[in-house]
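Only one chain is given next, in structure tokens, and it is the form predicted alone.
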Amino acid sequence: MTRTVTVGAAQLGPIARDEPRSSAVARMIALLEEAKAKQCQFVVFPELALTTFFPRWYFEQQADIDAFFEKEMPSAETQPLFDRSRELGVGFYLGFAELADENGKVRHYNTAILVDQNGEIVSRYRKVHLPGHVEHEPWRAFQHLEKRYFEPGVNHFEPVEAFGGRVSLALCNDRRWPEIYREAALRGSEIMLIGYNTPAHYPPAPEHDHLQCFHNHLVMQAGAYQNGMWVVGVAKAGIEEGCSLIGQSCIIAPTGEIVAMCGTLGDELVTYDCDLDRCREIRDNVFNFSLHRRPDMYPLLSFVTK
């Protein structure tokens, strides 16, 4: 008997500064009643899907900053979202930053959550690979402040049981290292969930632009691929605030094929019935890790670099 789940990749348009959470949860509401619609057992939103990807501006003062950071979740305007979720038995996987209490002291997160069909949330996963800059450099034509804005989390991509598998988490910048897919598959991860904001010009490399969809895809097709799992990578997409983001939400299966992608740069829903023992397509035979791995041969892999 197979394990399949279906899955709904639930890529959001932009959203503006001044949009709010509400709005944003509103529409996110539509996607998840679309995806009861279609049978999903959950689905995947963007990265930072609350409010607009702040980090392409430079602010001087914390208050302004920690306007974009949720003190709690649920909290009062993401509730609705919850609510609807254990209704309808549709689970989903969230984006936001997130301001933390850490035995007193206030830590800023770039944040994902798993919640489950019973609108709990069963896993949540900080930032490992926070990409951008600290410093203002008004040179850009938008900042890319992440580094300033959010310190990097200390998870180790460890799959939690949830919807009939074992699935991991990660956000946007993780998506292009290879190392975590492959922790993730030596941890028995089945599925990579993957929320993302990227701008489709980047400042320091801009003769790279015309690549950023392609380089999209290859690295989330060679992670499933060369690991054996699926990979649901989920943009927020479209014009926001006068930057062009990149759509082309996904769904991968283990073979590295891409099985399913949204067409648009808004609000858009695309579904796929994914059978988790595909994993072992890959993982007794091509990618065989106890068989045909030679972690002894990798020593510079096991080091810290500077």
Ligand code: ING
Given for the second form:
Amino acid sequence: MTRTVTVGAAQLGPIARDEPRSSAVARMIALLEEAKAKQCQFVVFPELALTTFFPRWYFEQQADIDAFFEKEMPSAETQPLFDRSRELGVGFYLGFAELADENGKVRHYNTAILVDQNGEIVSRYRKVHLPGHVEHEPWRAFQHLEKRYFEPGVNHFEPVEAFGGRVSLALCNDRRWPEIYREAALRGSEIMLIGYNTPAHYPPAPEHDHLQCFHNHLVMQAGAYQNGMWVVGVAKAGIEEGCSLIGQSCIIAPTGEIVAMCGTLGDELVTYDCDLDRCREIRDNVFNFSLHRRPDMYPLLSFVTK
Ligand code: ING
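Take the protein just shown as the form predicted alone and give its structure as the form predicted in complex with the ligand.
What follows is the entire complex, opening with the chain shown before.
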């Protein structure tokens, strides 16, 4: 009996600045229904899937920034997504901007949650690697003010038991850092879920613009193969408020192979039957950590346990 879970990568096209959350929710419900018809146990939606990618603009007023954040989850606007998920028995990963109250202190996080087939939140992740800059930099074609609008999360990519496997969550820029896959894999994770919003233009190094899609897959395929885990990367794609966002959402096997990929820049679902036991093909062989890994030889990277 294999531990196969049918996973959906539910890519979204652009979300306009004035698009109400109810519209984004309706679009995601349509993808949930398509996922049900394709026998998915859960789907992965993008990072910041309820609003436009607002860190592309500089806002003076905190109230204007907070308008893009969710004060509660679910809220009246997002409850229909949870309700439909429970009715269909299809879980989901959702990225959104979270306003959290921590012992009376208001926190701003770039957050992802995992919701099971009963509509319950079973995991919550706050983005660890915040890219971009803090101050307004008018020289840029558009801003990337995640370091200004969000606080870094505290998380060790610990997997949770869900959908018959051990599932870890990450967000966007996290996927570029090899440590997240290794940390998750050392903790037994079998699948890493990653929503992203990635502009095709990278102002600090425009000479790399033509490499954005290559780099997107390079880092996730390497992470998958070098750690023997499934990786699901899902974009908010297309021309969003004049900013071109890459697509190519995909499902990657522990061998590093892309086994499913979106072919448009709009709302699109691709699915794959992920046999979680296939992680063993890698973890028992080429990347058998206990047999082959030498943490004593890379002490700067390793918490060396004698
Ligand atoms: N977006 C981008 C990402 O890491 C970026 C930021 C783009 C960094 C290109 C470096 C190069 O995919 C988010 N939201 O992290």
